[in-house]
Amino acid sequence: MDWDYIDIQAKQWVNEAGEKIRSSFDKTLNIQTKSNPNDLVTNIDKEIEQFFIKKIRETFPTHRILGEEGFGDEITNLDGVVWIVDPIDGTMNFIHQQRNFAISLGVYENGIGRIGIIYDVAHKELYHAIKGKGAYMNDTKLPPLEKTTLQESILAINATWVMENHRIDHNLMIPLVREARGTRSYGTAALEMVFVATGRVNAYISMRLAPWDYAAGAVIVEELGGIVTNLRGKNLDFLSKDSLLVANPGLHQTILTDYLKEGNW
């Protein structure tokens, strides 16, 4: 398999998507909800995926394709290669914000992660990795990600999870964020997981989110040493929804032994 070939491809896609996206910044959008009414989706994020299916199917017709917009195949295996798609992660803030969202794509051969693209399209910043040959923020190589204790950390956490909900125990999770140096959440997964791997925040945790919101991100964070499972300290699932923890090696241990173990999740 000749993934520089299908990197370069990917990238390209991915900055003409950009392109398509910033350019509709001034134009009004057709926003819709989904499976509730703050989960939004607009008419850019079905074009875009749409825009990828096409450039993957037209060049590479023996992948498969998992889109969060639902465009791309049935998937209920990851044999072969499939990519793993999402168009607009953190659509409320491309409506609210016109910032703070990315596109995310992964591409996976038989479960394992082989390339993680992730592009904050408001900045014009690149994320990318492929599966041993190091992770980069535009031609910038990342540094390895450096061991930090909680009391030094920033957490990416959103402030749902610290208030009483239906999810999980929030009592689990006051200590964590106490100990903490400083807490931020930021409205997109995508993001969330590079600002991990580039130091600007040392831990993401969250409680729910689908393949497309990591399986990038997974890729490009495990390149420079971190460690990316679910709460439970599990692999990933990359076809259900599943629980998330994304640190540096020795923070991800204390916080999954220290303060999560005695959750169900």
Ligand code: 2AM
Contents of the next structure:
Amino acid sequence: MDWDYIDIQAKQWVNEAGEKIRSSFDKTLNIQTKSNPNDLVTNIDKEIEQFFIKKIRETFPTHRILGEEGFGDEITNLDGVVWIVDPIDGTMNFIHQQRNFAISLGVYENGIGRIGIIYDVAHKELYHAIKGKGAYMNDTKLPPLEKTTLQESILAINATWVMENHRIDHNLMIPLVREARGTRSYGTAALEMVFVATGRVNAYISMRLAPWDYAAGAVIVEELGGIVTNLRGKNLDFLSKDSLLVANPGLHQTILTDYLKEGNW
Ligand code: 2AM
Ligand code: CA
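Switching forms now, from the form predicted on its own to the form predicted together with adenosine-2'-monophosphate (2AM), please provide the structure.
First the chain shown before, then all remaining chains and molecules of the complex.
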């Protein structure tokens, strides 16, 4: 498989899609809700997903596509080459802020992440990695992740998970938040993973994500030596929704064993 060629094509499409999204900023959005009143989708999310699907199908007709907005294929396994596409990660930010959102594209082969591309559209920052060939922000190579203690770390976490919630005992989260140097919440899983990759934060925790939220980020973070699992410390399967714990290796282990008690919840 010529991953370099696939990567060049994918980046070209991502740049084109970014241009389309930026030029939508002064137009009126058509906003709809999905699973709940805060789960938003716009005409732009749908148009951009359809744009990628058209390009992928024209250029790589044997590849399959898992897309958040459902215009891709019905995917029940990761055999062959599967593109995992989130046209806009952080749709709420896209609508309310016109920033802090990203395009996220992961290309997997038989379940192994080969290419990860995350485009911070408002800042024109393209984060990308090909497995085994390093990770980059635009043309700048990113250095491997450094180990940090929790006490000198910034955690990316949404306040939802530190309040009583249906997914985890929030009492496990309180000491983590108390002992970290600080917390941040950006509302876009793809960029929060990129922030771990660049060391701007040292860990990212979420309880409720989907494969398109983390497929690209996993390739980029792992290329830099970071660890990507669910909150029980298990590998993600990229087919079902899951929780997410992304961190540098030492911190990942500390959070898992000392705070989450190795998923004993
Ligand atoms: P989205 O904008 O593509 O929906 C916000 O905290 C982050 O969680 C974003 O990456 C958002 O992705 C994702 N997210 C929000 N609601 C979600 C849901 N119901 N299932 C999975 N991911 C969700
Ligand atoms: Ca999305």
